[in-house]
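Shown next as structure tokens: one chain only, the form predicted on its own.
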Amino acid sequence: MQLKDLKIIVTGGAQGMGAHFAQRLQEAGAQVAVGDVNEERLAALPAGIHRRKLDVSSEADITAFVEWAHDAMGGLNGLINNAGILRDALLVKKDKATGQVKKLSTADWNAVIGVNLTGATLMVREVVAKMVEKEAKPGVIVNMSSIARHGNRGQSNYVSAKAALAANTVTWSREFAPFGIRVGSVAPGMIETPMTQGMNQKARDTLVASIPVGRIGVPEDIWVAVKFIIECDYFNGRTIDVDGGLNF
């Protein structure tokens, strides 16, 4: 597909690598329809872009949201599935000092599926049924993983919607192609976002040092990644890994 011909959704593109791949489709002549939960942020994006409130762990959001997408940009042929939180912590944590047992909280657990793996979903579910139902193709659908979806010590909750992701990229490939749409993932590794500029700066620097390449990923990087899955139309059903060489 071409970046110019795409009518487009980016879930949690108001800041970080989704205002950036908001940013590049509209460049390159795309209509870009953004949804995120922070409208701050969604008010200082570029005019032009459509942008509305989206809270992706809603199921009747999703759905108003997709319906007023398609008739804000006069159809709908992509989606980057980008929306994410972290709520890390070991599942369980016995204090050195104390010896007090702590748990991962089904609360924290149940948010981060909510988000990144069920809200994730419904939005594919979603868009696709419009296209299918609009017969708009070809189409792509893009979702984001992780390299932590290998596993990675104290993200249980995120591993587990990150590979989930990854493994339904496959799924949904075999299962969109009589409609003519493809579906390809991306999954980063040590990016520079909001998310990560969040982190402990020790645990952030340990992790920078032992990345190859010698230096933490930017949202750019990324896009060509994501770029390369819209544009290519052999690319399908896989997840393309932009880490640096970072080894979890």
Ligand SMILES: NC(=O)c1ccc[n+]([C@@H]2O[C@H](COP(=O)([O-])OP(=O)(O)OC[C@H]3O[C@@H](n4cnc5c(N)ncnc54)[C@H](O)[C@@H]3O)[C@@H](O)[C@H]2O)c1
Second form
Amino acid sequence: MQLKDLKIIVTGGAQGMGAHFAQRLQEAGAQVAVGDVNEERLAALPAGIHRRKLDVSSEADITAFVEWAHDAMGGLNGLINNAGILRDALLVKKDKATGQVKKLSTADWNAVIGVNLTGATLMVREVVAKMVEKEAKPGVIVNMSSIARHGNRGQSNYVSAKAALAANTVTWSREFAPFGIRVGSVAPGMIETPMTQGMNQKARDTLVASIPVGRIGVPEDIWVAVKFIIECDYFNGRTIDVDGGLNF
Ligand SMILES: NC(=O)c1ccc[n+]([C@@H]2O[C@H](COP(=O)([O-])OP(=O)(O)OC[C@H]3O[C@@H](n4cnc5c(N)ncnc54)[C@H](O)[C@@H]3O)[C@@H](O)[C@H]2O)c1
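Following the display of the form predicted on its own, present the structure of the form predicted in complex with the named molecule.
Starting with the chain above, the whole complex follows.
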């Protein structure tokens, strides 16, 4: 597919990678509809990008957003399924000083699964249902997985969501092929965005030092992969790792 022919939704596009993708898509002539919980950051997006508040942990929000985006863009043939959050904690931890045993809270489990997995899945469901109803094809879905999909200490919730997204990229590519819709996914390593800027500085420095290419990634590194998935009509059902060669 050509970028200029896209009428595409970007979730979590008010900042970080999503905002970068939205800007690149608009520059290429695509119609873009960004949804995010952060209304202040949404307002700061470049003119011409359609935008509206969206909480992907709410099914009602998703349904209303997809309807609105379809009407605002005069059609719908793409989704960058990018909204995501972290609530990192070990599943079980023993405090060295006090001996107290701490557990990952069920609230933190549910929050990450609610946004990164249930929300992302419902986005795919609603976008694809709309495309099928309108016989809009070809179509393309890009899921944002993570290097954490292979497993990572302190991220049971996030790992579960990102591994499921990569696995269901295969599932959905097979289910949606008859509709002319391809599905791909990108699994970034460590990328400079507000998400990683919030990390503990020491943990961040150690991680960056272990990246073989010698630097943290930038949103443009991931955009190259997103663009490839959109443009290559023979790419389907796979996840591209873009992590500078980092091993967790
Ligand atoms: N930064 C990294 O190193 C990295 C690595 C691997 C994967 N990822 C994934 O890439 C995606 C983008 O990450 P980022 O680094 O740009 O993060 P970010 O925190 O900078 O941006 C995420 C955006 O999602 C929005 N969001 C959060 N909850 C939402 C909800 N319920 N509904 C709608 N929007 C919501 C936030 O407001 C924010 O604008 C995420 O899925 C993240 O898990 C990031």
